[in-house]
Each structure stands twice: as structure tokens, then as C-alpha cells.
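Next up is one chain by itself, shown in C-alpha cells, the form predicted on its own.
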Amino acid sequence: MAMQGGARRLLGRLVQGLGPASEQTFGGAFGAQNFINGELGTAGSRNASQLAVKNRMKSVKNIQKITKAMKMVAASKLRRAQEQLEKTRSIWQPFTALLGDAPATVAEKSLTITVSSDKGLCGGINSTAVKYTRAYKRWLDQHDVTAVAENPKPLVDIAVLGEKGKAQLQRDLSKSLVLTAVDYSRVGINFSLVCEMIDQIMKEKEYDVYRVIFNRFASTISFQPTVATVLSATTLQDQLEGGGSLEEYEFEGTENGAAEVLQDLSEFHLASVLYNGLVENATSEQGARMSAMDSSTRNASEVLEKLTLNYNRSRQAAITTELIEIISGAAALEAGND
């Protein structure tokens, strides 16, 4: 009771600033002589360190919203891209089924082409398309032949479609890149967009074989590398005459024969598969930007918990030790008296 009545005593000295034993007993207590002498005393630092938890922690709750949103509105895009991707499979399938698809075919000139986004925050499907392009390319300068005897090294040229696999690509095989399309998800996906693209590949060079890169859609949190392969006309033409699968086709109606049957066979399995592969790898962004969103979500929640409970201590220890040093500097001033 004693200390009790002392502490009152001392805390209406300090509210009224009456005498030197308030000044001595403050100066004690909070370490005011610190605070005039231009320096920051403990007190000071606590509430620093606090203001920085209390801004980190907003700086989280940002974030978390931010994600949260960017959440919602994938999940509304991938609805709507899924819708579209069973309507380009019905496509490209009656082409897979009538031609087949030979990553395999070894050719004098091939252009890959891969598909990737024009926005990140998606997970790795990007760098999976750059990796599998990167691999592949690899691969064909080491199996590709040529009948040409004075250009022993086989053609392989690169088109990139979207900014992520451009930036990544320009790095070291900015020498095969011979077509990069960028923001073309701005405009919507549609099957005239493919057919300029088709028609700008065809003027640039005309190629044996054409391979299309990209993701293919599985689910929200699983999407497959896939590689399409689609052979011009001068190549079917050379297949059908050595007995290949379209061998029991009968082509009439056309004064070249099959020729012009199979440049727009060619022409039109190119622009399908592109544009299956263009949705394949919309919707599998969507699908991974969702599921990204959500574990940055989750993640932001975690660290929210822990900065909370980080901040709660620190400001009960802060209030602890003031609610100590009042007592002793009541006790102190007690004992000065007597």
C-alpha cells in the first residue's frame, strides 16, 4: 500500500512538473536526460522497432488483398478460357487423328514456335516453354540433316509469341529468332489473330516443318509441355508419294492433283494447331496464376500471424517495463524522503 500511494504520488509530480525530485526522478525512470541531451533512450528504440512491425504489418495486409483480387479475377478468366478450349480441341483433334503428329521428322528447314504469356505472376510456365524450346533446339541442330552439301548445318529458326518467352529467349538465341508477336492477349485470342500470324510466318521463309510449343491445359495446378508438329505441303507431298498415311486419300477436283489439296490441308492444320496451343497455354496462365495468387494469399496470412504476435510481445514487454520503472522510481523517491 505504501508503494502503491508512492507511485500515485510520483506520477502527479510528474503530470503537475513540480520541483527538482519530478526532473531527478523522470530523468531516472525514462531516461529524459537522453531525450534533452539529443539521444534516444530505450524507450525510444522500443517504439521504433514497434512502428516498423505496425508498418511491415500493413504493408502485408496490402499484399494479401492485392493477391486475394488478382485470385478472383483469374478464377473468372479461366472459366471463360475453358469454355473457348473445348471448342479449339474439336479442332485440332480430326488434324491429329488424319495426319498424326511426328515431333520426330527430321527436316533441311524447321521453325519452332512457342507460345508463352505476356503477363508473369503465373508460375513456371514460362520458363517451362523457354526450357523445352531451349532443349529442343539443342536437339534438332544435332539431328536435323540437310540434302544441301554445301550447307552441311541444318536451319532452325525460332517465333516467339508473348513478351515472357521474347525476354528470356533474346538472351542466347537472339541469332535464331526470326518472329517475336507481343501483347497479343490484349486483342482476345480468335481464329483471324492465328491466321495473320500464319500468314506472316509464311512470308518471312517458307519451312519443311513446323513445331508449336506450349502448354497444355490439364487442371488448376497441372498443365503438360506439349509439342505439336505440323508439316508443310512440299513434306506431305514427299510422304504421300513414299506411301505415308495419306496414301488412301484420292484427290480430285483440282488441276495440280494433290498439290493444292495439300498446301491448304498444310496451311489449315498449322493456323488449328497454333490456335489450340494459344488457348491450351491462356488457360493454363489463368490456372496457375489462380493457384499462384492463392498460395501467395496463404503465405501472406502466415506472415501476418507471426508479425502480430511478434508486435503484441514487444509492446507488452514495452508496457511491462515502463509499469516497472514507475514502481522503482516511486520506490526510490520513497526511500529520498525518508
Second form
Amino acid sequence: MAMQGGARRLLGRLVQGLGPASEQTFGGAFGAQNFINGELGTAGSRNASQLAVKNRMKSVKNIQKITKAMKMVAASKLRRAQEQLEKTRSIWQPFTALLGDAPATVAEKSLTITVSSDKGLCGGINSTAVKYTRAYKRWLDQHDVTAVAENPKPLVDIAVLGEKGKAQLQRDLSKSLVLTAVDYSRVGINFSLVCEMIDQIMKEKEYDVYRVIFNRFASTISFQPTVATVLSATTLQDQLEGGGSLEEYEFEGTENGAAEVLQDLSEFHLASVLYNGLVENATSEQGARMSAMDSSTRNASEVLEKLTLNYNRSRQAAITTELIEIISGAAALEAGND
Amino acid sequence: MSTAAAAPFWRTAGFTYLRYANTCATMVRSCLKEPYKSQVAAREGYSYKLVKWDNGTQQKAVVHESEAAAH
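Switch from the form predicted on its own to the form predicted in complex with the partner chain and print that structure.
After this comes the whole thing, all chains and molecules, with the earlier chain placed first.
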């Protein structure tokens, strides 16, 4: 009994010093406990570790706020991108109906155009595009094109659109790069941009086959890495003479026959495929960013929960230890007085 | 037959079909009246940084920008 009385007296003195103002700040019933924790803790050793945990909690909370905001931004951008996407799909579809898709075409000179994003934090879409680019490069390098050219090794060049793809590909395939375009999404993706870019590419060198690698947007959580193949005018001409699907058509209105039309057709085909690729990739980027930010927000909640539990447990343990110390100290004092 | 006669001209001038089509589109856009003119203006603006590579080394970056985006 004497032991309990001593403890009450000591605690009573502490609570008296608390005052009404502090009581409000710490809030009602937990006032005394918090007071012990705060006032006595500053000098004690236990607060150093608890302070670290508290700071950690604060930073996790801030990161969570940022990822949540990024998710909201991505969601609103996604909606806009999806609207644009619907419109671009109808541009390339007639081409595929007319010319078919020939992804396995091996030619003397080919160019792979890899579409990636300018900004990161969007899951694995850029790595996927890069992986496909590497795989295609490897696959084409193995081919012997003696049948169509004097030089048995095919020329496989790469053009990269977007900062992230460039950063990855310039490490090991810099020798194959012909040009890279970054920062393209700042003003917006439109057909004028695509025309400009292809104009620059065509000024550099002529190729027999163009391949556009991008992430097709299937749904917010699913993106399909896609390779679209565009044949150049000369390759189309060869196909026409060799009895391809174009043979059924007649070409009129030009003095030079099909050649001139095919040149325009091939360029426009490449532009519409690339335009669609850029928009598909931009939509996938927003979708991937949205789900990536969603999962990191959820992850932050989990971390925060664990940290809070840890923090409270160690705080409670410290309080218990201190109470025991006080009580046993008081008991010793009482015992000495008796 | 005007198209057949005109086609070789821009091509001999070094234009690709896309450049020609783009120039025509810009012309048509600039002929529009308000409010349509400002509505379609967004389809014209572009900006990107082009880097050419020569045997594994980066050349100087050049910013390509449409007139509409530069202002």
C-alpha cells in the first residue's frame, strides 16, 4: 500500500506542473502520459531513437502525399490522352488493311525507331521498349542478307525518341544510334511533330524497312509492346513486281507509274504509324504512372502503419520502464523512511 | 493533271511528302477564321531536341521548334 501511495504522490506533482495550456495541446486523457514522454524524454536516451522513427514517419507521409498527387495528375492526363488515342487508331488501320503487316521482313538497311517517354516513374514501359529493341537488333544481326545485297551483314540502325530510352540504349548500342529526339512531349504530340521528325530521319539516310517499337495501350494496367513495320517505297516496289498484295491495284494519275505514289504512300504510312505509336506510348506512360503511383501510395501506407506501431510500442515500453523506475525508487525511499 | 505536274516540283526541291503535306496543312490552318484558327493552332506547335550520332558519339543537340511554339 505504501508503495502505491508514493507513486501517486510523484505523478501528482508532475501532472500539477502540466497546466491547462499544455493539457490542451496534448489532448485530454493522454496529457499526463505525453507530458512524461516529452518533458522527461528530452534529456533521456530513449528519445534519440524515437525521434529518428518520428522523422522517418514524417518523410514517408510526405512521400505518400507526393505519390498521391502524381497519381491524380496522371489520371487526368490519361483521360485526355485516351481521347487523342481513339482518333489516331483510325489513321494507320487502312494501311494495315492495304499493305498487311510484315514484321519478319529482313532487308539490307533497316531502322528501328524506339518510342520511349521523356519522364520516368512510369513502371517498366521504357525498359520493355528497350528490351524489344535489343532483341530485334540481335535477331537482325544474325541474318545473312546476301540474297538482297552484296554486303552480307545487314545494317541495323536505331533512332530513339524520348529521354529514358536514349539513356538506356546509349550504354551498349551507341554505335548503332543515328539520331535521338528528346523533350518531344513538352509542347504536345501532334502530326506536325511527327512529320518534322521523320523529315529529319529521312534526310540522314535511306532505309529499306522501318520498325516502330512502342507500348500499345490496352488498358490502364496492361500495355502490349508492339512492333509496327513500314516498308520503304523501293521495298514496296519490289513486292509489287514480285506479285505481292499490291498487284491487284492499278496506279493512275502519275507519269512515272506506281513509284511516285508508293514513295508518298510509304512516307505517309510511316508518319501515321509513328504518330499512333507516340500517342499510344504517351497513353501507356500515363496509365503506367498511375498504377505505379497507386501502388507506391499503398506501399507508403503500409510502411507508415508499421512505423507507427513500432513507434507506439517503444514509447509505451519506455513509459512502462520509467514508471517501474519511479515506483521502485519511491518504494525504496518509503522503505528507507520506515 | 495539275497534281501530276506539281508533285515532282516539291520533290526536286528536296521536300519529302510529309514536309509538303505539313506545309500545305499550315497554309490551310492560317487561312481559317477565328474561332477555328486558335482551335487548330495546337495541332501546329511542336518542340523537341534533336541529337545526331556519329559512330557512337553524340553531336551537338539542336532544338527544333515550330514558329507557333517558339512564341
